[in-house]
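One chain comes next, on its own, written as structure tokens: the form predicted on its own.
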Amino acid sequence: MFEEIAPVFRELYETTGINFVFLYDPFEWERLFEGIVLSLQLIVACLTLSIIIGIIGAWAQGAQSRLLRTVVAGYIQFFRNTPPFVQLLFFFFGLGAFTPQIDAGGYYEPVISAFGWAVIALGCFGGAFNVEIFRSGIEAVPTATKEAADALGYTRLGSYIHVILPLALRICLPALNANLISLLKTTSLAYAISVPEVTYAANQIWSDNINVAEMMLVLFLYYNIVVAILAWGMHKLERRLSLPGYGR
């Protein structure tokens, strides 16, 4: 299909000078395809990770530890009241610079990468507002479900994973559905530690080609498809887990 599709593009190249490079350079197209297959690596990452930090700390914010309680908190604060980019640089060049480095065969490379702290960082930030639409969510969960879990013999744990957490995720869906594509926007910014995904690819090809507009035109598609199907994907979530009085 390629060979199919690279003459066209070349002579709208030659004749109009609108350039998609990476539809007639295999080279380009390698690099293209490369970086949206590491983009989409990091959105699944960063997304899971997310989502099992607000599961767990939604948790740990009913815990009956004070100190827990407290390291929560203090968590979400720390996340929310932060930029994510700033986050970034500050666990790549801060606390990236005190990791132990392994020998990788003649030179010696840091034990977390690039895309490694960025999952971390990310899913963090992510994970802090995951924590508060859990809470929401468990918080609207009737008291009367929460005691009968109780008197049925439930731990605490038991009945937040078989009881209160299935219900509490059909209410506070549409809000994680929201915060899930935010957060899926933001994994762009690891191109500014050099987490070579497809923003940092089409970066490169723009700087070699000078095609930036169509290069931006692309960045465009990908997010607004991506972002297409994790909201249909969400949506259909959604419809499936409703139930009468829970949510919708």
Second form
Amino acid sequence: MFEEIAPVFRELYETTGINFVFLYDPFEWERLFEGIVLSLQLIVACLTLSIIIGIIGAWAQGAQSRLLRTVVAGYIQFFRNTPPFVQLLFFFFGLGAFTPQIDAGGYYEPVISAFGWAVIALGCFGGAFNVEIFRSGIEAVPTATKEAADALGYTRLGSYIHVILPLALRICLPALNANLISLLKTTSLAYAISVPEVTYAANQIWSDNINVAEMMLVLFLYYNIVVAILAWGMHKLERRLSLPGYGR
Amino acid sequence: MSRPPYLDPGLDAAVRQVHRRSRETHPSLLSSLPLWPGCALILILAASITAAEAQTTGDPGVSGPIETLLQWMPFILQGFVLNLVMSFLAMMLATVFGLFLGLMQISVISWVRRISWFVTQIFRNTPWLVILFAIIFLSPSQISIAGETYFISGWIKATVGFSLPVMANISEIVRGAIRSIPDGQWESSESLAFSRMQTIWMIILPQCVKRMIPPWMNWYAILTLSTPIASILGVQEAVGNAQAAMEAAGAREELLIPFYGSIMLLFFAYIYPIARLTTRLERRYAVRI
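Having looked at the form predicted on its own, could you now put up the form predicted in complex with its partner chain?
Every chain and every other molecule in the complex is listed next, the one we just looked at coming first.
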């Protein structure tokens, strides 16, 4: 496949100067492909962590303990009202400088890699919004339903897992959808801490080959396609899980 | 306080008690953004700076992290002013172009509608960093007008780059707000012989303003919080200046937390009041069904 299209794009470059170098140079193709794979891994990891944080945080916000509620509220306000880019730098450089190092055979490597810090920082950032989103869903669950669960002898955690959360998730899906798409786009910031994801890879390719416009087109296409896939999937989920009797 | 006359006082009190109880069991933080997270953040930051100070070796020749931070604070604040300038200018551009893009999305001409929809989606679904790269590298860095050459500096390009995604989102806000106006308004203005142009500018848009203000402010906050990304491209705003300052002060590890922490504090102090005001307005202008 690669051998077949390579001459076409090489000739395109030689005749017009339009340089899709990754389509005829195996080395650049490898670089871009690895960037795309890493970017997808980063996206999946960040979205998953943010959803987990959202679910746990929303549960903690309804807790009896005042301290727990206070901590969650502080966490939300901190991550919502400071620049995500500085959060990333703060985590990676600030906290990264104090994490222990492990022996990696002759040289020392930090326990948490740049990729790890990107997942932690961006996951916490997206999670702060998800907590609010899940909480709004939980508040929309009718009180009668909660009381019915209480009356049936569910514990607080039990009714949260088996009754409230399944309903709340379905109610807040549209808002969650919007936030996950926004978080997906924010993962490109990992570029700043040298995580070799797709933006970083494209940057390296255009630095070596001076084909900024072509690589920019690739980035635009990549992100629009990934966002479209996520939006399509979430939309399908939304329609499938829509609560009968709510909305239209 | 006026009380609906048709409610008897006993029932009224009972209703209010139920309301109060539901507020107690579901403490809604969004409806009353408290002041204390700001204070807590200041305390945490102060603690971390003190911890950093305690970690220093105490060389007589080297100043401690706090001293270094204070020394460089004017330089960082100077950068922060550029963040604010970029946010103001980008928001102005985004509002004007977003309004027109949004109006194009409800045009009666189908190709105008399609193009504006496409532009909106492209800029909404692409990361800010990628848009910024595209503007910085693909736009000319100097232009000649009437024989004179003008250089376009990085921060101006970055401002344009920031305005594009916000423009696309404002376009969606405008479209959504116009769609939320009841059809009756369009029909009655048509029956009063207003043209389509007059209907939009004199009847529909004025009613949209109230609904658009909270999301518009929300996007202003998001925009301001994104301006530090410009430092990746060498714009000398708060983060870029802080990094340069840390470099100049010997690139010591104990400086990292105080410097980045103080930048977060600067942004928090500026954005938090805006966020509070936004939630207040959101509640006041909420469409009640």
